Amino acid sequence: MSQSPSSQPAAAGGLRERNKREKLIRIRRAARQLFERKGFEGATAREICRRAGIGTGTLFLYVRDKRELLFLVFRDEARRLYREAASRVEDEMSLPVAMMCFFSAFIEFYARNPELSRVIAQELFFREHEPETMGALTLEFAGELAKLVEQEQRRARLRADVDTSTVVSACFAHYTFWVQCWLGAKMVSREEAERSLRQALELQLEGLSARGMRC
């Protein structure tokens, strides 16, 4: 049975959207395996369209330059490492713990490949903001983060007075800086780093407890 006029460019649009599909993930798949092995610089454009199978007109079709490539790489890593974060938060943490276990998660993934994670800091840290790639994922997670605070506030063990966004900024920011210091500076090691950084986060949060606050 044939089918119908109507139905047929539906059906071809449909394939069209997954061949579209099936090509992105080539491209994702291709430049993480050549960025993990050559890093960032020595990984060129040409060679990524090769693994992937594509020609590299077409590569442009889906991002603008090599940063946006990366873009898409480090996003589905982040959401990954999200979900996993979030799995190993418990409900008797204490609210810097959890955050740690956000924090860690990310240091131990820029850690696998110290060279490559530099160049996706970089990006995150101190590129323009760009709302729809990089500063869309630091807007991710700070909403995770938020959720721990919002969790505390309820319960009570959390001054509901401040403002959420202000206290997952404050956090954020130390964990920037033991990142910067241990990633682009190269002041301390990656122990020193989580370690300062959740002395950081114990200090900052005790000073806004439920149980600081005066009568």
Given for the second form:
Number of protein chains: 2
Amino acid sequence: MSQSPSSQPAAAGGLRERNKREKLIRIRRAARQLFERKGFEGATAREICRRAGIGTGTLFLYVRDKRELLFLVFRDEARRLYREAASRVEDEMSLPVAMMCFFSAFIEFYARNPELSRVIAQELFFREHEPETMGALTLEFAGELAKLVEQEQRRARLRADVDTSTVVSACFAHYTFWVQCWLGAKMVSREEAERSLRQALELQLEGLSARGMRC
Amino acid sequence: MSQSPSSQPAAAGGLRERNKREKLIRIRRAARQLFERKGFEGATAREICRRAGIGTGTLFLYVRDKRELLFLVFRDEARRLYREAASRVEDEMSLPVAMMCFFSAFIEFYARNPELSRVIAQELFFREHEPETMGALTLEFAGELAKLVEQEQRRARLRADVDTSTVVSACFAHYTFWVQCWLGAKMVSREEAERSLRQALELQLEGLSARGMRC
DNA sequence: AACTAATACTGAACCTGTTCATAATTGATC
DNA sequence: GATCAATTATGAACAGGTTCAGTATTAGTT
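Give me the form predicted in complex with the DNA now, not the form predicted on its own.
Let's see the whole complex now, leading with the same chain.
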């Protein structure tokens, strides 16, 4: 019950569903191509619709607004990115180095199209995400980082009296900060951002206090 | 030479200059009132122009785009905010507490109109600022924080082998992160953001490493 | 005061994201 | 297959930010 009526090809039955799914795919492809070719502002909603073979109004049955198209394009890519990054993490790596596997993967991706990435980052950090799509992605990413932290805690290389989530937040804060200095305010180059981020992660781990030093 | 021609009231001579200055003031007041009353999107450029007593095209001789109006409104306020905060800092305060004087002042301000502040923060962090206005303000703010850090370093309560600017960046990163979690992604309340920020600053100071602990 | 170059102002027109009344398509029922 | 309700698609119309060709104002010069 509550399955496909009777004898459909399993995946998803009706013509309705199939049409919608294919339309979404066409929209995603059209958006990706035009964003990459012309940037976010340069690609007009009308042109994306034309290329996707739909009416202008139809687009907004699939996304709330133009900016949401960014996520449609970005989502799969992002998941792929941190899956790859996770596989690159090795056991003997220190926490900052392991985390940099993840962060560098995204920085690398952003560097391929900084103008577009600026808008993506802006939306990522300033939008309320619906839990079932981007929200889930964020949690998944946070989960990957949490794994690294927990491992480090289990090995007693990290204070055990600090919540995992607190550590993850702190490290993520440095990441977002330097990405914004690079893509947003354009105060540093990509190399400087990456270097500063690595340094910030190391410093976060070591601490700033003069009390506990050198003992 | 290259001063006002001969016998002007010192400040700034010509009628042109005066008109322009007054127009800018009218624009700023109109923008502030309408932004506060109707929010950023709710206040149309045309209405701001009408209230400022200028033609619609004239607005864009004074600001590059509508979003720049936010800075026109925010700039004086921000300078006032951290001047006040600076006066509230006391000598015996720990670094995290002293820094929270500054950050809390801004958080307090943001809380008075979170919707508008969301857009302000977004622009603050994602825009290239012209050096003579917002860029200068940022530097000034960073300078205030740097003073606190230097003082702490002089008192040998802080590691001396880390650049002041590195410490400031790290702390500022936590600030922007939690502001964004609160205003942008709306993942935490104002209270949670403030509490998490304080905790992050303390943790940054203490460090995460298990090596140097309890000695 | 008259003339002129330079500067500042204007609002109609333009462009683009988004909405919505209307039309077309789908799937269920007989 | 015919009927019909529900869903989905459409593009003209709308709204708001921004531009620019034309107009007005200012300041310097005679």
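Residue numbers count along the first chain shown, from 1. Predicted, not measured: the structure shown is a model, and the values here were computed from it.
Pick from Asp163, Phe60, Arg75, Ile25: which one is at the hinge where the rigid parts meet as they turn between the two forms? Considering the domain motion between the two forms, the hinge residue is Arg75.
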